[in-house]
Amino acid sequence: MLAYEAALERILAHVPAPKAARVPLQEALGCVLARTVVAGADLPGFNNSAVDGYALCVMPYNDLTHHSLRLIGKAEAGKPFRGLVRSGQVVRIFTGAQLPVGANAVVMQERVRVSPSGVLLSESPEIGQHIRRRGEDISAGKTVLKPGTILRAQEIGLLAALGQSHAAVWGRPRVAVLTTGNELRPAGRSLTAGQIYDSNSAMLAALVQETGGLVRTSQTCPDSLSRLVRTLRSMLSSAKTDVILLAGGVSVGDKDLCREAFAKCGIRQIFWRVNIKPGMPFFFGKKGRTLIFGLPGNPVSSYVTFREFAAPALAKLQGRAWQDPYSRPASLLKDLHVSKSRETHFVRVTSQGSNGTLHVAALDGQGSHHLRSLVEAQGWMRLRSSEGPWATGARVLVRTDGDLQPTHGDSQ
């Protein structure tokens, strides 16, 4: 039985190199940039007004506050004034409008009085005031984004401003989800004796999306070897399947048929079983470029093994570096006992703070079927049973998955 660290290392070693893809900007959020982006044009692309006001030609040492200036036209965003502005003339201009030829300053409309005889200024403008210069933000030929950049809304906005409709990124992994079990029924259907709703398919699909992957198909299969083999072969035959997530049927019971089905489909077993709790009966295999994860059927075990093993693989497929998420220091609020039967334990916790220190306590209901505590968990501990005992006040590292908000007290 593999140790947790060895299992993760083997998985990451078998993840193939990511594939480059050119995607529309509307689909690029959260993707990792695959190529350098060089500005093909200046930004802004022309001199334009930063305010609503009047564009004019300012001559050095010429005080214009005592002169009536002649209004000769209007410049709007997208509708430039086509004439030439000379000394003693002004053009009404609006924010973002192209600066007319000959104009070298803009006066805000609040500093101007318009009368039938002309335009009067309440201040003498300086050359260049309220003008956004061409290329002052980004000049053509400049590197603006580097490979490895995770595209946020602001990067996508920049690409759009540079006229790019698509982005060259590392593609999102395409995932097939398969849940197994005679007892499973889809949500919304009525149940008969011994049946349960299939929660894993919905949860795993959400986890895939949360990790940046794309769920291409989601199916449920009964405990039938022939049906499992047919379904797996269909998933494997698609060139668009990068990852198969199968939940249930990977242990040693009479109805645990998945490992036999994997073998019949030519899937190479990399390892089976990991020395963790929950999630010990975990399978990882590969066929060609396709990664196959056999997750336990209990929902918490399925959740944990996805987060700890499948999620890092999906991240690497997208060109993301994996970092150990168990990094926030905390102290235990009460004694905690973990079984020696497993080396590594993943424990759901709740939290509170005092004096800038985070304190955590294990939630009641740590069973692999306890969905309530999965929802209530504010974070997770990863503990080695060999490093205990875990007494009150012991220092631990917590996975927060964002900001771990204490339930009361000091939130720092």
Ligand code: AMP
Second form
Amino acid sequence: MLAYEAALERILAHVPAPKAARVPLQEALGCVLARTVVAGADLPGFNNSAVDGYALCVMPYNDLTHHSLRLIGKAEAGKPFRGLVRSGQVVRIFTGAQLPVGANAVVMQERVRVSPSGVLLSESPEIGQHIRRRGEDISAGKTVLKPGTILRAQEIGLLAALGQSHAAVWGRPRVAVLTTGNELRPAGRSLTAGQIYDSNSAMLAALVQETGGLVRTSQTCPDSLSRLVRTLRSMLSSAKTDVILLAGGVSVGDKDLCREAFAKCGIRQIFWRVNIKPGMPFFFGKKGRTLIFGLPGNPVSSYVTFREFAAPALAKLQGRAWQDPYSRPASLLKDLHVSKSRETHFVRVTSQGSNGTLHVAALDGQGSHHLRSLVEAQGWMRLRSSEGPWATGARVLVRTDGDLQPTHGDSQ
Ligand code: AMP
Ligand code: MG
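Shown: the form predicted alone; wanted: the form predicted together with adenosine monophosphate (AMP):
All chains and molecules follow, beginning with the one already shown.
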């Protein structure tokens, strides 16, 4: 049986090169830039006012304090003043409005007194004050974003400010989800004896979204070879399917027909079964460019094998580097025994922090059907059974996925 590390390595080695895509900014969050972005324009694009006030022409060494200046017009954001401002004149101006020709300073409205005879300044302005100069932020031709940048709201805002409606990124993988089992019913329907709700299709769709993929189709099949083959063939026939995520029926029971169905569809098995708990009967295969992940049907097994094996592949398909998430040092709060029957164990933990140290304890209910601890887990440990036993105080590495919130301040 393949070791966890070898399985992950083989999967990553089979991930094809990412595909470039041009996506609207509204869909670009979390995508990885495929190309350098060069500013096509200056930012700001024109000299404009940083405040609400008055634009005027200041001459060097000319103290304008207590001078009464003549108001000749108004400049609003999006509605410039078309005339020329000469010495002794002012134009009412608002934040973001283009600076009128001839003006070289703006006085804040709080610093003037307006009377019927004109605008009186309480202090003499300096040339250039309260003006946002064209190109002061970014000048045209400058590289603003490099390939490999993960687009956050900030980068998306910058692209839009430069007038770009789309971003050149590595495309989101298109995923087909297939859950299998005679016992499955869609949530929202009534159940008869022995039936259960198909929770994996909803969970896997959410995991795909979380990982940046797009669920293109989601289907459920009974344990029927012909139905499985038909559904898989239709998923494979779409040239756009990058990944098929199948859950259930990959083990050794009489109704576990998926591997036979894979073979009938010409899917090449790269490996089947990994020395892990939960998730041992995991299958990985390939047909053309399409990657096929066969996840065991128990919900926790589906969750773990998606996260440990499919998620890194989806990340790589989007041009993201994969980093081992088990990186946070912690100390065990309770003795822990893990069985030697499997090499690598994924264990759900709760956490406590004190004096800057993270302490973790395995949750009760580590079965592959236990959903409560899946929800309650604040982190996960990945343990090799050969390195145990783990006594209280042992050092471990945990993955937290950002959702670990240790409670600080407990006494010690
Ligand atoms: P299997 O991998 O098909 O042997 O299924 C293992 C266990 O997971 C069984 O108890 C199934 O009823 C359960 N299971 C399989 N598919 C799903 C699903 N889509 N949602 C919830 N439980 C499932
Ligand atoms: Mg089954």
